[in-house]
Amino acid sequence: MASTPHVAVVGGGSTGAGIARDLAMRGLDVTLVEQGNLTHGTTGRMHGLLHSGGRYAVSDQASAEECIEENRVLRDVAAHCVEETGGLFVKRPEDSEEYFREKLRGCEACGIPAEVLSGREARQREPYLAADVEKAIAVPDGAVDPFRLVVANAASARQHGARIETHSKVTDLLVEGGEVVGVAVEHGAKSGERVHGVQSGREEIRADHVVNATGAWAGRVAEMAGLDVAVRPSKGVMTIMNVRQVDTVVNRCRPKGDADIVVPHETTAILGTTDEEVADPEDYPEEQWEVDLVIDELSELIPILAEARTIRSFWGVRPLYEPPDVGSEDPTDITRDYFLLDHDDRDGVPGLTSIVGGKFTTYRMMAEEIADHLCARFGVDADCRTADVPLPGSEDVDRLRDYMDEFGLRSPIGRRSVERLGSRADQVLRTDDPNPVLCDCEGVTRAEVRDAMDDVGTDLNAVRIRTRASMGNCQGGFCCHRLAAELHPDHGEATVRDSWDDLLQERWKGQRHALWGQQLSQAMLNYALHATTQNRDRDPAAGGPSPDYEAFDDGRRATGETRPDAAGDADGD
């Protein structure tokens, strides 16, 4: 073993990025590999709830206590990623009074601040709540930006010496003498300059230890070493509305089930969710009945949702795991707790540890536990500091208002820019270049886009998750081409087109389940704009023979000649 242990972390979601940061801050040599963008898997496909623990206060009090503990930590160290919305568990007439009292007792037992509100008091906070909501329990739920949080963790890990490789798929685990000694990686699933790290080719990354933090994919990665990790992926739909119908997280106060939560997120509200076990975390049906269910059920709590504009739907897969001897038949019964599986202790295969299960809110706690485990194994004497050291952007959020004044950012657009950037606002926005808004829906300026491109190169989807550009009402109809234009002239035409196509495809796939009413009109308008002004429906550069540019008229300025049919113009007729 080298003097400084080298750990390869597989998985660039919240847990993987959190582990990389924790280990790097303790002085270990870390390489993180992710098959897609950061947040490619479960983390990038969640509703953005920062749990108070209230949802688990009856059914899983251990998880509830972990959630309220981490809720408080993240409000401190990731302040620029968290919106302190508060949360309500609301009771309708048909909901159980006994369950309401049980929820309240559970919150108190788990140390979750809880306040009972009358129906009138709840509607004073959220005017669109249904008139027959009888009462509610107020808890410290919040909204969190998962993209911003993971990027901040990865950035911090890199600042402490970690190597971050995205678009780098692990194709095999290296096993020698019954021990895992590294990973085989294929860099860059696509050509061009859109890979964060090594751009293309295969590489064997040897390491003293490999951490499998791939969530719903953990079983597949473990299988590469002949190990059985029985992850039970469960899909759930999230549906995004065009505006924030609520400013508070609204939960239905009943035993956990489908379609019982609305999370305000940036300029939108996200409705969720369903819970259906699936065999494959990448290939499962996305069914319209799930979308209809969440809208119908949640309209009982917030009637305005029934007529509101839906802009897209997406599905995520929970990385659920339960020990082999449990065997729950209903996925809603599977614990949301996490498990650390040291495959030396468990299976007699040293060199590999898997971390499975868990929730986004507890990612940092999971990372701390596995980092403690590895430091003990390697004899490294270093304490965890991730609960105390702010993430990049959250070092001094009290200065946000000072930045707004300094840069004259009194408009909502300016405020949103500063809130997204946190303490990095000065570094990013202090520019002498013109700084127009490129994404009108989300108010994203050129300076933010350029800053993201400095970090991720030409990957426009990676720019999207860092800035929110193209994630608003028009779903990129009016800004995707502007983002692509920012890549010119630093990058070649083929690379720009490739990245632009990927962004359009990413934006389109979520709209397929929202094509009715105003969003159908928006999709048709986007199609017309992209087809008639950008040739996106029949791009001559997309394939087939090259255009015969010689056949085009060179124009009078180029040749110095007057066309015969233009002689009249030349004569002044």
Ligand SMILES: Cc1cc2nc3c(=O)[nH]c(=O)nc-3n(C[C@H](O)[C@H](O)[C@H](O)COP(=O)(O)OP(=O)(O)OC[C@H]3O[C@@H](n4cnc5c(N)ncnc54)[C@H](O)[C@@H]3O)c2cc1C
Second form
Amino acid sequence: MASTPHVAVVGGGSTGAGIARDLAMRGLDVTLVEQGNLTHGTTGRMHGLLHSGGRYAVSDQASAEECIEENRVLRDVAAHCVEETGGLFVKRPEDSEEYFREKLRGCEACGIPAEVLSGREARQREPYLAADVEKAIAVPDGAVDPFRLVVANAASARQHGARIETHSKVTDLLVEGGEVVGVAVEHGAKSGERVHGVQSGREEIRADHVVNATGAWAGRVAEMAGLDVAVRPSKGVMTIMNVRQVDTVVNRCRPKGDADIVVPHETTAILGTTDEEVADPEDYPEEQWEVDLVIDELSELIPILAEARTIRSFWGVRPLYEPPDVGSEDPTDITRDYFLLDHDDRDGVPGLTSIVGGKFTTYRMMAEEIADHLCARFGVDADCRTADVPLPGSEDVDRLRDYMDEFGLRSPIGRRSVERLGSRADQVLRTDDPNPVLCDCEGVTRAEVRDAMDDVGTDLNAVRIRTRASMGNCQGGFCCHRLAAELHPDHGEATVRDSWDDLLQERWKGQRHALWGQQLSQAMLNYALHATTQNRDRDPAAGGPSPDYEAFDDGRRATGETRPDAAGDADGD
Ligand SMILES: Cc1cc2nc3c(=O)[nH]c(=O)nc-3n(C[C@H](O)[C@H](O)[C@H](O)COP(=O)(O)OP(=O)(O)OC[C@H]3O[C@@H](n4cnc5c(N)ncnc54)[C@H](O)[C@@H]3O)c2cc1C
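Moving on from the form predicted alone, please list the structure of the form predicted together with the ligand.
To see the whole picture, the full complex is given below, headed by that same chain.
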């Protein structure tokens, strides 16, 4: 081992990025490898709730206490990623009074500030709540931007010397003499500059220790060293509504169940979710009934949702884990706690530790625990500083307000740019070049897009997660081509077109489930814009696959009929 231990972290979700930052800040050599973009896995497909712990205050008080602790830390160190929306647990007439009281007692026991509101008071806060909501418990839930937060962690890790490789898949663990000594990586082989880090080819990265932070994929990576980590992936749907029908996180106050939460997020509201165990974290049915269920059930709490337009749906897979001797049959019974599995202690295979389970809200705590563990193992005497040192962009919250004045940023666009960039706003927005808005729905200016491109090259999906461009109401209909145009002429036409196609494909993927009635018209408008005016459906003579329009349901008709039963895979296959 060199004097500075080298740790290879596999997985660029919240957990892996958090671990990379913590270890790098303690002075260790770190390489993070991620098979896709940062947030490619579950972290990019979660609900965006910064838990207060209220959700677990009855069923899992240990998790609830961790949540409220981390909720406070992240409001501090990641202020530019958190919106302090507050949360409500609302009770309808058929919900149990006893459970309402248990929830309140649970919050008190876990140190979660909780206030009881009458139905009228709750509706004063959230005017669209159903008239029959009897009362509510107010808690300090928040909304968090997972993309911004993970990018900030990776940026901080890199500032502390870490190497971050995205589009780099670990294809094997290097095992010598029964010990894990590194990882074999296949770097993305796409042409052009779209790969962040090494551009193609196989590399063996030797390390003093490997951390398996691959969430729902942790079993597969452990298997590469012949180890058994029985992750139990569980899928859940989230449906994004066209506007922000609520400003507060609204939870239904009843024992765990599907479809009981709405989280306001930027310009939208996200409805969720379901909980179904799946065999494969990458290949599982995305079913129409799940989308229908969240809309129907949550409309009981917020009736206007029944008439609102959905803009897309997406699914995520929980990386649940429970020790082998527990064997819960129902995935909703599996603990949301996290587990650190040192494979030396557990299996007699040194050099590898897996971290599984947990929540986005507790990612920093998970990172601290594993970094403590590794530092103790290597005899490194360095304290964790991630609870005190703000992430890039959150160094000084007051500076955000100063920027507003300094740049005269009173308009929603300026305000949102500054909220996104935090303390980096000065550096990014101070430009002599013209700075038009490229994404109208999210108010993203050219300067922000250019800044993201400086970081990630020509990968427009990576630009998207850094800026939110193309994530608004029109789902890229009016900005994908503008983003692509920013790449030209610095990059060749083939690279630009490939990247543009990837972005369109990514946007399209989530809209397929929302296509009926007026939504189909919106999709057809997007199609017409990109296909007919800019030839994004390709030259027909060139052949190749075109969208399968037969696969879309014709959905809720003008007559007001309910959607036809679209049971089965919403992909239509
Ligand atoms: C439906 C749903 C809603 C949720 N809502 C919330 C919420 O509101 N609040 C909350 O706190 N938590 C929420 N969670 C939980 C939270 O999203 C996860 O616990 C958290 O994001 C897990 O992060 P992770 O980094 O451990 O895993 P991931 O984000 O999945 O990261 C693992 C990474 O490893 C990469 N990887 C896998 N194999 C390889 C390989 N061979 N080589 C290189 N890289 C590899 C993957 O691409 C992936 O990016 C939700 C989860 C789901 C499913």
